[in-house]
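Single chain ahead, written as structure tokens, the form predicted alone.
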Amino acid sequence: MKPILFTNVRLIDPQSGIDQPGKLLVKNDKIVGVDLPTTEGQPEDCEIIDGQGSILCPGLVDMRVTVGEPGYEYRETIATAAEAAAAGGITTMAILPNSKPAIDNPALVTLLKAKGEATKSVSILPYGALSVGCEGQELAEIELLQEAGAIGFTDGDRALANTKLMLQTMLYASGFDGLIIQHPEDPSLAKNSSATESILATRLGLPSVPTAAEAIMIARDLRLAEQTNCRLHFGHISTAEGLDLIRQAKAKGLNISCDTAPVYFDLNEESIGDFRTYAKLSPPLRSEADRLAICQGLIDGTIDAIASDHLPRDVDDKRLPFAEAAPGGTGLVTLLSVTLIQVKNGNLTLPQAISLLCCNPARILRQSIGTLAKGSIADLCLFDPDQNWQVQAGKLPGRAQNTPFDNRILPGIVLGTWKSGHRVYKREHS
């Protein structure tokens, strides 16, 4: 294929730290130059792309994705979910082993990451099933999922509740420095859940959680990371007192990160509305109180990074009464667009944004990823920040549709999304 000259883009890449204006040159999958000079080993024969003052950075990494295969096609496929992460700017999807099969053997990583070469848009990193079929019972053999490949061992939205075998899982990671990643919140008390307990709750009838569900976990595992000096990720983050428990364990110096989605920084409980399932979610969409502290945990860097939380669910799944239907939404394509929202009100900086989304992923999850370094992958997102689009339920890439920000104007429209430089993406004239 011809070498690709980017031209006329701000480049912004935190890892490197780059954020200026510039060019780029790519040849086969590689980054070759960052801000060339006009003439300087700029390829005759080469494709060039002009910007027109975009943005371009690597190619996001999402850290926390469900997709429905295996078991679950009917909800989505690998070849659907890759075909919205490339809308939506991703070229990496850490996806979470909680499918059925659950992924907890190695055969089955191997095979997910087979399928994420076949789309040839998005790389598959899998995580590995904490407890055999994600049940909580029996550890799985998280070492030989690692040799396959497996990122991380965790059991999707289920929090692994017994105490003695987190420890013990917690103590076998760390001889070979295993990633653990943690649902935290406790099941005793969230189970049957559909709100979190509030006034609002009571009015709607809805079956509740308290918000000390989520610091509950949080607490006990940061307690056996320290006896054990594990690595170890909470997904999700959600509440103010859950995320001060993490500040204050960072500020020890435990060995631990956590992300939050991007429903917990921008929608509170009152999204849930007159019982609107699409804003039915796990853990549960939190007060107006919660979400300022999540925002805050973005600012002073608490939070990590942001991950979709990405949770297909078709039509008979979220048509039923709400306390019925089932959680989760939709969120690799407006996965940049709302986090935009917190550049846009001046809470982050299009650097900071790009760090949560990109680099700081990359760097927890141990991938040479994330980076428009020379001679690294040429996975590389192009979008406008300024540009405006509507997200319309039923009309998104990709076979799942449930999102919480049905009929959002939402800032940052991508572009182009580029896998090993190969382009995946372009945004059609609307």
Given for the second form:
Amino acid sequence: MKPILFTNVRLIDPQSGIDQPGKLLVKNDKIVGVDLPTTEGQPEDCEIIDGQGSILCPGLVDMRVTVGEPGYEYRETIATAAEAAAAGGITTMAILPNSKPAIDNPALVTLLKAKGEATKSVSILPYGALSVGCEGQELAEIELLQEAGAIGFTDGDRALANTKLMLQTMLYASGFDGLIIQHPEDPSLAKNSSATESILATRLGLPSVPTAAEAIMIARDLRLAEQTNCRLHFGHISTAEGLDLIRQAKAKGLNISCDTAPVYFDLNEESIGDFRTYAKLSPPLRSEADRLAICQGLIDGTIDAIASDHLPRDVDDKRLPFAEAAPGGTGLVTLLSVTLIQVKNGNLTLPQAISLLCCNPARILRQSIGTLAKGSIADLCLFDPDQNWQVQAGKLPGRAQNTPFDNRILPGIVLGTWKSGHRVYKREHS
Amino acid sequence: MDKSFGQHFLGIEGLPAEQIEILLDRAENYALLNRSRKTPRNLLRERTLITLFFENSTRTRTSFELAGKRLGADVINMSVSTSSVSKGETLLDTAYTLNAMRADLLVIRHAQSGAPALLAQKVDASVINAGDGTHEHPTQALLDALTIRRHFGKLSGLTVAICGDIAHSRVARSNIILLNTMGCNVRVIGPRTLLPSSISKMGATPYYSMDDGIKNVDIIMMLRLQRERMSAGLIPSTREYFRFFGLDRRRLNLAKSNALVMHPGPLNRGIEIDSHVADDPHQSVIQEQVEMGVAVRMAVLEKFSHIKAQP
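I have the form predicted alone already, so could you send the form predicted in complex with the partner chain?
Shown next: the complete complex, the earlier chain at its head.
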């Protein structure tokens, strides 16, 4: 394989403190030169990619993804999710374990990693189940799962509700510095709900969950984290109240982190309009005040990472009366672009956005990826932030098409994605 | 079809006061024709009306059936127990099937909020909402309004108290919207567990004490209390509920002396309403509501079907 020289690109890697026009050289699967000032060290026979001023950043690290595999292959397989990821500039996906069967067995962790390798375009970092079957009753074999390669433990989109079990799990995990990811939602308050408690939910007659459901679970787990000193991460934060609790806990120095998803800083509950099931999510879309608070959390750094929260659904899962429809939306292809809206509107700088999408999730998951540093694996994303594209459900890469952003015109086009030095996505000229 | 009306009738929300007046005027006329047995039986001739009930209902289904027949439509009743829905066919499969049979009007009742809206996206027929989940029951609100208007000659300026399980009531939602649109003062009365926290933003003043809420009102609308509210822990018992939120003679006397007592039926006697009040010949208009129901549904079928009204 010829070495690849990227020229005429703006290199952005917040972890290395790089944000400058320059060149980058890839040999085999590694980055061997960054910002080569001259042609010195440049091999004679190499493939030259002229970025024409586009941005070259580390491949995105998406720390919250559901694929349909194993168990729901009709929704999405690892292979089809990998297509969508490549088109979205994502080179690493952390996969939730609440599949069928749940990833509560070391062999399944190994299988998922191998399936990721087989795609040759995206690494899969599996989360292990926190409880057996993700059912919240018995502690899973989490240290064995970690040994097999699980990068953290969670019950996916179910909160571990039993306080005693959560305390024991956190104590146990802290013994080997395991990472616990919580879906922060009190299940008894959230049961059967399909919207956030509001005038809109009342008007539409939809069963609703108060924002307190998020705050209550976060408050409980922060207390347990303080007691156990366990590494704790909250997934898809969606409320101002929940975020405030995390902000205060961080100020106290607790060992915690959190992410949010583009839907929670870009959309509010109005998107459900007259029963639009593609905007039915878990947690549900919140009020405009909550959305603005999430934006603020991105700006002030309380939120560490942005994850797609990709959750594939089939048409038949969605074409139902609202309360019966399955929650969740796809997000791999739109992750970068929806985040760039926050750059366009001045809330975030480009390096901040790339930190949230690449460096920070890699740091939380303790992976030496998400950087352009010399010697690191050449996982790269080349994108033009100034070109727009339109989301068209039915025509998106990957199998699942349940995007909540249908018809939106979004900034930022991924021109190319490289995994370990191999080009895995190239935008077709339109 | 009256061009000013849309293809479907999914709710009171979005219906302007003028259209509500038109429907009420038409219904008033139909009420007279019903009594004289001179309804225009050719108005919906050659038109097929299918009532599609995914929830049990005797009175609403019968009322729509009568309304359709009095206008000359071919009426077919489908209910869950006799349809293939119980065999796993989805709502939309059923909709596609009925659409292929070229039904002109689909009257639907469903336990889920938004089910008629989903159906309306997929069929050519006019969809009439006969009650969806806890969302809307628009013909009930119209028949309530017509009943009130016949007694007071107007709607604006009246004070209406809706009492009971507001949180789970589509009747309450449609009535709150309609009565607000027509300039009434709306109160809602019930234990806090049965009143949504955001109800005041819908234009209804909440009262947690029935004695306070009922004072000086012109109309009292009682709602049916579902027994499952007890098992869900929203209220302790029917006994306690009746003690604090049941309508009896003493409480009725706190309202204006000519206040009307209404109930969408079916009644839970001794749980939300005392029999003496329910059957009071001067103040209870529960039977009149049923009569107006047929008239209102005739007006709705006329305005939302594809045929011009006869002069």
